[in-house]
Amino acid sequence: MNKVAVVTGSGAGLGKGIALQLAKDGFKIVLQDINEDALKSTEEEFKNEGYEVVSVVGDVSKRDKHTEFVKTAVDSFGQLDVYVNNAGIDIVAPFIETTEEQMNKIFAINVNGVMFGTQAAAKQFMEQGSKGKILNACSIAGHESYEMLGAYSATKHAVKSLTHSASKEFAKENITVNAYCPGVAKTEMWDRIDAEMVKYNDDMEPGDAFAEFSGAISLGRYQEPQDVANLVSFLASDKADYITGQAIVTDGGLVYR
């Protein structure tokens, strides 16, 4: 295979798992994260495993940075085939206490970042005259809105909408746009969500929120990064060429849509 993928937010967590699976699939990888230490550690780890990889630090909320990420892929490996808009943040707060600063920050990263990444990738695919695949990080919160996660849920509903719109506009260019929707994974993000929920509920102990959410999963276990990476691997492959505009849930049986 001679394909190239950019994965934003891939210094750790689900993004790292996605990038690792794509590397195993034969992709050359551009790792991206705002956390330089995590990014460099992951890059070194991948290189030690023999994968072709470069890394680039940047803020996904800035439109010109996505142009830089794409340029890194083209300069390093000659082309772009898959762009994974994985980077995102969470905010846990009661609806009435959510601040203007929090709203601006989470929408800048979770929504603007997806918009700008999709634009940059689509432009490159059209310049190449090739097909391309854009994959966006949605969530079960893009299908079901949750208390204490009002702002986060709103951003993920927006990601789903952007995915639908972009898929319609770019279909004639043979560019597919899909979203993957993880559930409850034991990641640093979920550790933060759990800790924040405890602050607002005197009856909860650390770990209770995670246990409550993960306890409702039909398959009886919380999600691992590999569960998400497996879906992204399929969507990034030629086998998914006839799939576009979808926001596919991978949650072990938690949200049924």
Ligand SMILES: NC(=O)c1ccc[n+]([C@@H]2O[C@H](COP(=O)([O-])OP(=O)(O)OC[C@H]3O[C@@H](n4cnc5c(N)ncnc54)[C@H](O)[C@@H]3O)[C@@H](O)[C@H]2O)c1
Given for the second form:
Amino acid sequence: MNKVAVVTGSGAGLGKGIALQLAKDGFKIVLQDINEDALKSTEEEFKNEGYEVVSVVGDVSKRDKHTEFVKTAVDSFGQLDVYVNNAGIDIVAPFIETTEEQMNKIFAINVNGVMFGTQAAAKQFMEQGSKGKILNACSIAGHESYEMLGAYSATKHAVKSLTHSASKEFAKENITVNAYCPGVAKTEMWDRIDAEMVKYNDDMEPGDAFAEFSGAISLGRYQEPQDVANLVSFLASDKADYITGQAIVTDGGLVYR
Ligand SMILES: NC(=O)c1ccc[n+]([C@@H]2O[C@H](COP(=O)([O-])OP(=O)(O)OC[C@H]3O[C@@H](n4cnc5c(N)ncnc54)[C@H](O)[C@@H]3O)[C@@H](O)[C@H]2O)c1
Ligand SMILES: CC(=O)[C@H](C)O
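What would the structure be for the form predicted in complex with the named molecule, rather than the form predicted alone?
In what comes next, the whole complex appears, and the chain from above leads the way.
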């Protein structure tokens, strides 16, 4: 296979797992992250495994950066086939205390980042005259809205909406746009969410918030990055050619939609 994928926020966490699975599937990979140290060490790991990979540092909330990420793919590997808007951040705060700064920051990264990544990828697919796949990180919080995660949940609902609109506009170009909606995965994001939720609740010990959320999963275990990567791998493949505009939940049975 000679296909090329960009995965944003792939220095660590779910993005790294997704990039690794796509590399195993045969994609040439552009790793992307704001954290240069994590990015470089992940790039090295991939190269040691023999995967064809390059990396590019940047902030997904900046529109021009996505043009650069796409250009990196084209300059390095000749084309773009799949663009995964994975990077995202969390904010844990009571609704009444959530600040203007927090709202602007989380919307800039989680929502504007997806908008700009989708625009840059779609432009490239149209220039190539090829089909293309755009995959956006949504969440169970894009289907259900959580206490203490009001701002975050709103961003993930917005990602679902952007996925729907983009899929309708780009269908005639043979560009599909879908979202993957993870449940509760033990990445650094959940380490932070747990620590913050515990801070706001005197009755909670570290680990309690994560235990409470993951304890409700029907399949009886929390999510691994590989569980998310398996869904993204399918959505990035030709087998998903007839699927567009969907926000598909992978959560072990937690939010039933
Ligand atoms: N962990 C979960 O349980 C969970 C559940 C549902 C959805 N998600 C979503 O999946 C995605 C990945 O989550 P994760 O758990 O791996 O998070 P994480 O915080 O563990 O990792 C996110 C990665 O994105 C990078 N990043 C952050 N801001 C960035 C920016 N502005 N530009 C570029 N890179 C940036 C970070 O440096 C980090 O490497 C996010 O969009 C998140 O909202 C996660
Ligand atoms: C972090 C996330 O999206 C869910 C709530 O686990």
